[in-house]
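Starting off, we have a lone chain in the form predicted alone, written out as structure tokens.
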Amino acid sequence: MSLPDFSVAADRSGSLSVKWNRDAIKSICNNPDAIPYWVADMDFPAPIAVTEALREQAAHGVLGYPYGSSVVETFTDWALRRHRWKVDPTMVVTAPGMLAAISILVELYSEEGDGILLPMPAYRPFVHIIRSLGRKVVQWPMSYDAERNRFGLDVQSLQALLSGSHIPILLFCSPHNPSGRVFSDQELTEVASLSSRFGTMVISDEIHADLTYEENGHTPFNEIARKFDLQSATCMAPSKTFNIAGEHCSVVVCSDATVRNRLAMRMRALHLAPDLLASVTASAAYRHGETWLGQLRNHLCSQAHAITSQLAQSGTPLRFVTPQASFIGLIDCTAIMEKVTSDAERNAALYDPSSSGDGGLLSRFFGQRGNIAVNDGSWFGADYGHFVRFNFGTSARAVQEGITAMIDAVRSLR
């Protein structure tokens, strides 16, 4: 089988992609013909042996009732191959999407009313699902090194927010969107040893754990956890690992029996679960993609590096904060947040937010000023719109062209 090619980006207009979207562009960054890098899928087609199995099931006909436990046996094999990770297959539900998932885990670990804790900057259909289930968002601000670009977590802060009421889930993402940051031993290890003590659950979306860069650079949650007999859910999918996010298929490892019959019961009694087309590519990918993910997460390394170098060479004080895993990352534009808004002030039909209300004052900076559309910091939360998180899931020419289309933008500021 011949090895994918990364150099490549695939042509997706009139694929459905709401990452090539017009209107969709347009609501971030007010300028529809914008180059997207926003959403978090990339620009590439999936394994071979992914679409081959498609292909396959659609050319025998029939799209009846899938038997869901072939994704269990195939991500178990996959956690031991990857993570060095031996799963209790028993222990494992499967769900149609990480999302659904989650949202399903705090409905039935919390009530009405009562406060989630959530790391931030924090992906935000995590807020979408606190807020839209009758549930407070408790934010845990990470600590953030301006003079390493580095994101990290605050141990003390964590400490004192659990102390101070009862909260009865934390959930928590790792590695970290939208930083990229993968965690350490020793920081998992604190997160589970304090929520243990304090007698909060931990829902641990993991769905970035497959691209760390580092060959063995992730410790699923789940592990961590038993060492403090800790309530946790732990949610992994091969959705970003093999760019099938749009096949809603994801699985959760439970710590113990009563979680993973609890969200078993649930999950039958709304009659949820992956279709049939989800399990098939989930399935494949897990027990055929390992070749594919390996040249995939050298071509996501080299491109992170990459982008470190050219602004950090760029005479520009644009900032990468360089990620530990995926194919996301933040860049740090403190520096030009009093021009940029100058600039707004002197343009406001550029940076009208009533065309563009899913961006900001950075979104639309660059999409009006280097055409290219990416995701304002504060679609993290209100306290970093400093930052823009950018996608680079996708050929390297791709990747150079729109730095230098920021770094232009930055440049023609005045």
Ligand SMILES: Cc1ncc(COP(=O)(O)O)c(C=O)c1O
Contents of the next structure:
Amino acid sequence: MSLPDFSVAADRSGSLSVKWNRDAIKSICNNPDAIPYWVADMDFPAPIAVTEALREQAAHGVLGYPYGSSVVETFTDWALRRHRWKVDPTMVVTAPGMLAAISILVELYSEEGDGILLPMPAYRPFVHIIRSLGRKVVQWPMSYDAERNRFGLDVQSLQALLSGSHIPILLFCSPHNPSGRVFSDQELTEVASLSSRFGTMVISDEIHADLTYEENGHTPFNEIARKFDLQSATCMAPSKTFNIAGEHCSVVVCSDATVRNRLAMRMRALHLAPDLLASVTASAAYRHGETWLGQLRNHLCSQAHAITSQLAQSGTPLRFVTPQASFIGLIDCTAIMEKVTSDAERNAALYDPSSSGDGGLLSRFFGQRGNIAVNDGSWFGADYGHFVRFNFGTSARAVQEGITAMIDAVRSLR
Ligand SMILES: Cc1ncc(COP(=O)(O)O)c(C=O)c1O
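I have the form predicted alone already, so could you send the form predicted in complex with this ligand?
What follows is the whole complex; the chain from before opens it.
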């Protein structure tokens, strides 16, 4: 079997990639030619076994309704191998993507007008789900250690928030996007204990769970929740893991039969299920992707450390919030905000928000002055506009070039 080569980034032009689409890039930084380091997918082909499985299915020529997909079986085998997690297959519901499943769970387990607790900074579609379903975001700000550039969970404020009015759902994200934190068992236990005490159900988005680095394991929330008899839904997917996010297939591991039945019934009512190719892709990835993933995790871990050193040695005040998992990480830009603000005042046209409405001051700055497209921190919450999120799911060379361009942009500031 040929080995994956993570030193080469794929040419994704003309492949319907949002990350590489010029209009989409412009929408965050006002520069359609900026090199993309934003949207959370990687510039690597999926494992060969996955593309072969797809080719085989396509070669058959008939793409009719599927029946008897092996997603649940391959996922439960995977969970055991990758996380030493014994999942009861009868508690698993499949879904056409994480966000679809999370939206349905939010609808099922809360009422219009209810507050949904959300750790901040937060992956923006969570906010969109909560608001578009007529619920309210109750922000639970994470702590931030500016010396160590590290986010953490503030358990005291969680307790304070939960002991106010009843909050039916905590929408958790573990490992956390965008901070890259892999939470310890102790942190997870505190979250579960408080949620159980105040009768709050936990939906745990664990889409990045398979991508923890060598030294970090991952504890599925479901494993902790069961000790507290806490109602929970642990959502996982092969999409980030194997870079197959365009083929929507995910799983929800429910804490009990009541959650499982309600979710499964609602999915049926809405006629929502992963489609044929998404199921083929997911099963092949879970079945054959382990070696590929091991090498990817090593690559990502070494890139995370390389970025940390490159920024620390750059002579600029940019600092990496070194993630403990996955291929995205925040860069703390606090110390350049004043200069960037004055650059924007002097060059208003470059920073025009009307043509880059999904961006912010910093994403426009790096787009204009560094030719680099990164997500602005404000996308993850109004209080995080002094960060950007950098996607390093590409070759070492492209990562180094991107970070160098950002450093040069900062050096050019007057
Ligand atoms: C934390 C998190 N949840 C969900 C998603 C999207 O999941 P899906 O495309 O399966 O709906 C992403 C994608 O970046 C993510 O980072």
